[in-house]
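Just the one chain here, laid out as C-alpha cells, in the form predicted alone.
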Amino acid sequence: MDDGNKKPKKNGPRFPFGGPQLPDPKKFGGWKFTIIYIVILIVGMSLFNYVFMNRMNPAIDFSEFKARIASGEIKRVELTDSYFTGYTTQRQLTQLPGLRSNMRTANVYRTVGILTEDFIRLLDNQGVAYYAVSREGSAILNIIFSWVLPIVIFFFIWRFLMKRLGNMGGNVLSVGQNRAVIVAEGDIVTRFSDVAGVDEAKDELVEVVDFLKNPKKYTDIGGKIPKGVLLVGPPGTGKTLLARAVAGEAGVAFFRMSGADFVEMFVGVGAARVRDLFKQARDKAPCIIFIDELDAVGKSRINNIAGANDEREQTLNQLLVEMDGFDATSGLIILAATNRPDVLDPALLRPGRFDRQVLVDRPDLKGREAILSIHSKAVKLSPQVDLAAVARLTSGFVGADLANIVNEAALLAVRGGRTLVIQKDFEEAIEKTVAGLQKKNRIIKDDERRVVAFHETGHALIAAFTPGSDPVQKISIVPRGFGALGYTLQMPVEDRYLMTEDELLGKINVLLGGRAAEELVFDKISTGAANDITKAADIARRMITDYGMSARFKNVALTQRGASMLGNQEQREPQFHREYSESTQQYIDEEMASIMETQYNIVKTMLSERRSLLDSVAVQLLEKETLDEHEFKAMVDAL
C-alpha cells in the first residue's frame, strides 16, 4: 500500500540480501550465557595444555642423557620418582622482528634414569644444579584436570543444551509444570465496560465478581458460588474477553491456559500439569483459572476407542478430581470457554463442576452498534458516519468480525488519502469481508463479462420480486476473492431467527436466478452457478431431512444432527454416516431433484415475464460494473 508519504531512508551502508544478520540473543539463550561457557572452555583447555603439553617432551636414553650432561649442554636437572628432566640454554638462532638477538630458549630432555652415586658425582663434576621434586600435588592436579574438569565442562554444555530445549518446550525436566500465563492482581485493565453485545452473559458473571469481592455475604447465608462457569458460544463472540473482564473487575490473579497445553507426548504429563496448576492457584487464592478451548482436553470418553488417547483421558480425570477437591469458599473460580459444548464429557457439566453455563451468542442489532462504538473509539470518524447503518449491514457478524471491519475501514481511509473514516470505507470493508478482495487487474473476455452480468442480474431480480427476501445492497461484476467473477450483495434489514417453508424456497429461487438468466438469454448454461447450486441443494436437503418439510416424511427428522446451537447452519460438521435406509435415501434424492426442478421453472417464468428489465439492468451493469441499492431500486420501480 503506497500513500505517497513514505519516510526518507537513512543513509548508511547497503548490504545484499538485507544486510548482515546477527544472532538473536533470545534464540541462543542470551549473549551473556554463551560467553560464560566459551570463557570456561578456553580457560580449561589452556590449563590442560599448560599442565600436560609442557611435559610431553619425548624421552631419550639414559646414556644419551648422561652424555649431554658430560658435554655441558644440560645445566639443570630435575629429579622425580618417574623421570629425570634436564634443562639447557642455547642462543636463539632465528632473528624475529621485535625480539632481541641475545634471547635464549631452554631445551628440555627427559629420561627414565637410575639415581646412583656415579650419576650424582657426574652432576657435581659438571657443576649441574640438581634438585628433587615431590609429585604428590601433581597427582591431585592430574585427577582434577583429567577427570573433574572435563566432567564440569560437559555439565555446563549439557545445561546450555537443556536451556535451549527448554525454550522450545522440549525440556524433559519441566514437562510436568503447567504453562499457564499468570497475570498478577491489578495488572488486568479490561473491565465490563469494554465488553458489549453480550449483556445477558455479563449479568451472569457479575455474581461471580461479587463473590470474589464480598465472599462473606454469600457464606453468611449458607450459599455457595458455582465452582465452574462454562462460557459457550461461536468463535469470536468475546468469551476470552469476558473472562479477562471478570478478573479485571474482581482485581484478583488470573491464570490463563489453553486446553491443548495440558496434552503432551509423554504419558502422565497432562495430569501433572493439572495438579501443578491447581496447586499454584490455591496458593494465590482468591484467583481465577481460565481454560480456553476446553474441548481439547474435555472431550467425551463415551465414544472413545479404548486406548485411543489414554493420555487425554488421564488429564481429564485429574481435572475432574481437582474440581471436586477444592472448597467452594476458597475464592478459587474456574472459567472455561468452548465453541463445541456437544463434545464435552458429561462429567464436566454435572453440578459441582461446570454447573453454570453462560451462552455468549452473536450480538443483535443494538449489540453490534455498541461493539462498533467501542472499537471505533480510537479511530477518527467523519461526523457523517452512521454506526447504526453499519450495524444493520452486518447481521450475523460477531465481535471479532466487527473489530476487523473497523480496522479495515481505517486502512481504506489511509489508502484513499483521507484523515477521517467515512461511511463508504465501512461499506467497502464489509464487502471485502463478505465477498473477498477486489481483483481489479483480472482481465475477463467480453463474452464472459456479459454472462456474468446477466447471471448477477438474475440473482438480483429474483431477490427483488420474492416476498421475504433480503434486499439487494449492491450488484457488481468486479471479480473478488477466489474465483468469484461477480456478486450480488444482500443484507437483511433485521435479525432473523426463524424461517418459514416459503422463505426457504425463496432462498432457493434467488440462488437459481443466475443460472436461469444464463439459459434464458444465451440458451446455454455455464459453470458459474456451481456454488449457487451447492447451497440451494443443501437447503432442499435440510428441508427434507432436518425440518420435516416433505410430503412423505412430514414432521419427521431423518437425522440426529438437528439445528446447530452455535454458529450458522453452514458451519456445522459434515455428516459422515447415513441414519436411514437405502429406500429413504432414494426418496430424498428424488424429492430434492423435484424441488430444484419446480423452483427452477418458477424462476425462469419470473425472468421471462421481466425480460426487458433483465436486459436493461444487465446493460447498465456492463457499463458501470457496479450498481448500488438506490440505482437498482430506481430501475425496478420504473418498470
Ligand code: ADP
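Since the structure is predicted, the reported quantities are computational estimates derived from the model, not experimental observations. Residue numbers count along the first chain shown, from 1. In this text, rigid core is short for the largest set of C-alphas that superpose within 1.5 Å between two forms. What changes on going to the form predicted together with ligand ADP:
- The Cα position of I114 differs by 2 Å or more between these two forms after fitting on the rigid core.
- When the rigid core is held fixed, the Cα atom of L420 travels less than 2 angstroms between these two forms.
- The Cα shift for F254 between these two forms, taken after rigid core superposition, is smaller than 2 angstroms.
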Given for the second form:
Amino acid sequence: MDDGNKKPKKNGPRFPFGGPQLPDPKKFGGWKFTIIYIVILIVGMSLFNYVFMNRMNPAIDFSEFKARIASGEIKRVELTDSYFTGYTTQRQLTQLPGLRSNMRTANVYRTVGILTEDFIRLLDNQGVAYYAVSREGSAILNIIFSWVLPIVIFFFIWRFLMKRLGNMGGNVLSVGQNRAVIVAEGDIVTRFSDVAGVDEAKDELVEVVDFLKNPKKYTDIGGKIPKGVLLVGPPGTGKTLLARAVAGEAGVAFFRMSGADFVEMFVGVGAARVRDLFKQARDKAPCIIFIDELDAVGKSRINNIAGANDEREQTLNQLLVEMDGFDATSGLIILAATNRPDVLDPALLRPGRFDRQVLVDRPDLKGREAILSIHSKAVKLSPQVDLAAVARLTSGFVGADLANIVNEAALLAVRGGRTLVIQKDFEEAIEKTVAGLQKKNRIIKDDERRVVAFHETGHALIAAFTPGSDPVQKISIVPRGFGALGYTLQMPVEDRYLMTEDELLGKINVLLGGRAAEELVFDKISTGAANDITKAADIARRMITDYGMSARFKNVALTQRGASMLGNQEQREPQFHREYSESTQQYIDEEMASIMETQYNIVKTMLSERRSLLDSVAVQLLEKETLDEHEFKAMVDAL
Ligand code: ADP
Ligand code: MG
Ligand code: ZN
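Can you switch from the form predicted alone and show the form predicted together with ligand ADP instead?
Shown next: the complete complex, the earlier chain at its head.
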C-alpha cells in the first residue's frame, strides 16, 4: 500500500524549477569535470605568466632601450636570441642566467633587440656588463617558471581548498571518496559501567554486545540477529554514550556519523557518503555503525512537499538499500539514535531495518543517584555529601544535566577555596541549573508533580480493581520524553483478539481514573488528562459505531472501515466513511456522553471508596518516582 503511494512521487516530475543540476553522482566526477579543471588550470597559468613575467619586464622599444643605456640607467644587459633584458643594477643576484633574478630591483627593461656592432660598441662605451644566455638553459628554466611552478602552486592551492571544503562537510570534487570524515574509532574505552539509570536499555544492548563478540554462537544455530537498533529518548539521556559503550564492551570499531552529516547541499553527496560508510564498515566488520540524530535523514517522506528535499530522500533511500543489502551474519550492527521517533519514515522501522527499538528514558531517583556517583568519581567529595539527597532534588534531570551539576559543584568548591566538594556546592549548582531547565519546560514544579502522582495512581488503582484488566507493571512520574508527565504501564497477560463489552468499559474506566483522582483529591481537573480523554472517547465511539453495542443500534455497524490487509500500521489515517444521517450522529454524540458520564461516576466512586490507598500510593510514588509491579501490588494487597 505505501510503496504504491511513494513511487510515483519519486519517479514523477521532480523539481520544475531546475533544481540542482548534477543529479547523478556517477557522472559527477566524470570526464566533463576533468576538462573543466584543465581549462581552469590553463587560464590560471596564463594569467600567472602574464601578470608576473610581463610586469617584471615591461617591454620597451629598442630605441628607448638604447637611450636608457646611453643615459647610464641600464647597467647590465642580458642577451638571448629572442630578447634583451636590461637591469639598472650591476649586481648579479644569482649566477643562474635564465633566472630573471633581479625581481628585487626597481627597474628591469626588456626589448626585442637587434644585435649590431653599433649596439655592442654602445655597451662597451657605457661600461655596461653584458652577457649572452644560451637558449637551451633558459628554455628549461622558462618552462619551469612559466609552467611547472604555477602548476605546483595551483596544485597546493587546490589541495588546500579541498581540505577546507572537506572539513566543512561539503566535499564537492571527490564525491563518495570522502575518507576524511568517515573514520572508524578503535579502542573505545566507554563501558556499560559508565552508563547508569537506563537499565532496561542496557539489558537490551547486552545481547547486541554478545552477538558482536561471538557471532558464531548465533550463526551456528541459525538465529536471526538484529541489523539495526534504534535508541529513542530525550536529549542528554545517554544514547550516544550507550552506543559507544556497546562498541567498547564488544571491542569493535565504531563508525559514528550524525544524520546531519549526510544532508548536503548537492544532490547525491549524502547517498554517496552512505555507500562509502557501509563499504568501509563491511571491510572492518565486526563493527558498529552509529547514526546519531537519525531524524535528520530519516524524516518521513510522506509529508514531503514534492521535491522539497530530494537530497535527503536520496540519502534515505540509499540507507535503506544498504541496510537491506548486508547480511545480518556479517557482524555489522547499525545503531541509531533519535529524539523524534514520531517523524521517522515508517520504512526505516520495518523488519530487517531498525526493527528493534530501545527506549532510553529519563532516569528515576535511583538512576540519578547512580549517574551522580559515576560522574563524581573524578571529583573529591566531602564525606558528608549525600548523593541520594542530590538525586531527590533533581527530578526530571537527564544524565547530561547531572554530569553538568557535578562539574558545576566542583567549580563552586574551587571558587569557595575548598579542596573538597560539599553538599552546599551541589545545592547551589542545582539551583543554577534548575532555572535554565524550567525555562525550557524540562522539569515540573512540585505542585504539578503532586497532581501527576495522584493522576497516575488513579489509573493504576482502577486497573488493579477492574476485573479482567491488565495488571499494572509500572507507575512513574518521571516525565516521559514525548509530552507525558507520567505514565502507568499495563502489561497484557496474553494476546487478545476479542474484547467483551465489559472489558471495553473497563478500559474506559482505567483511562478516566487519572482525571477522577485529580478531581477527588484537588477538587479541580487539569489538562493532563487530554490524551486519556481522547482515547476513552475513541473506544466509546467505536463501541457505538463499529461494534454495534449501543441500545438503539444494537448489532449495526455504522461505519465501513476500508479493509486494508497490508500496510495497515503505516497508513496514517484509516479510511472509513460515514453511513449514517445527521440525527444518528447526534445520537452517537449523546450516547458517547452518556457512556462517559456513567463510567466517570463509577470510577469516582471506586476511588473514593479507596481514598486512603490512593493517598498512600501517591505519596509513595512522589517519594520514589517509580513503583514497580511488586511494590504496587504489595501496597494494594496490604489493604
Ligand atoms: P544523548 O546522546 O542521549 O543526547 P549523550 O550520550 O550525548 O546524550 O550524553 C551526554 C553526556 O551526559 C554523556 O557524555 C555523559 O557524560 C552524560 N550522561 C548522559 N546520560 C548518562 C547516563 N545514563 N549515565 C551516565 N552519564 C550520562
Ligand atoms: Mg547524542
Ligand atoms: Zn492519564
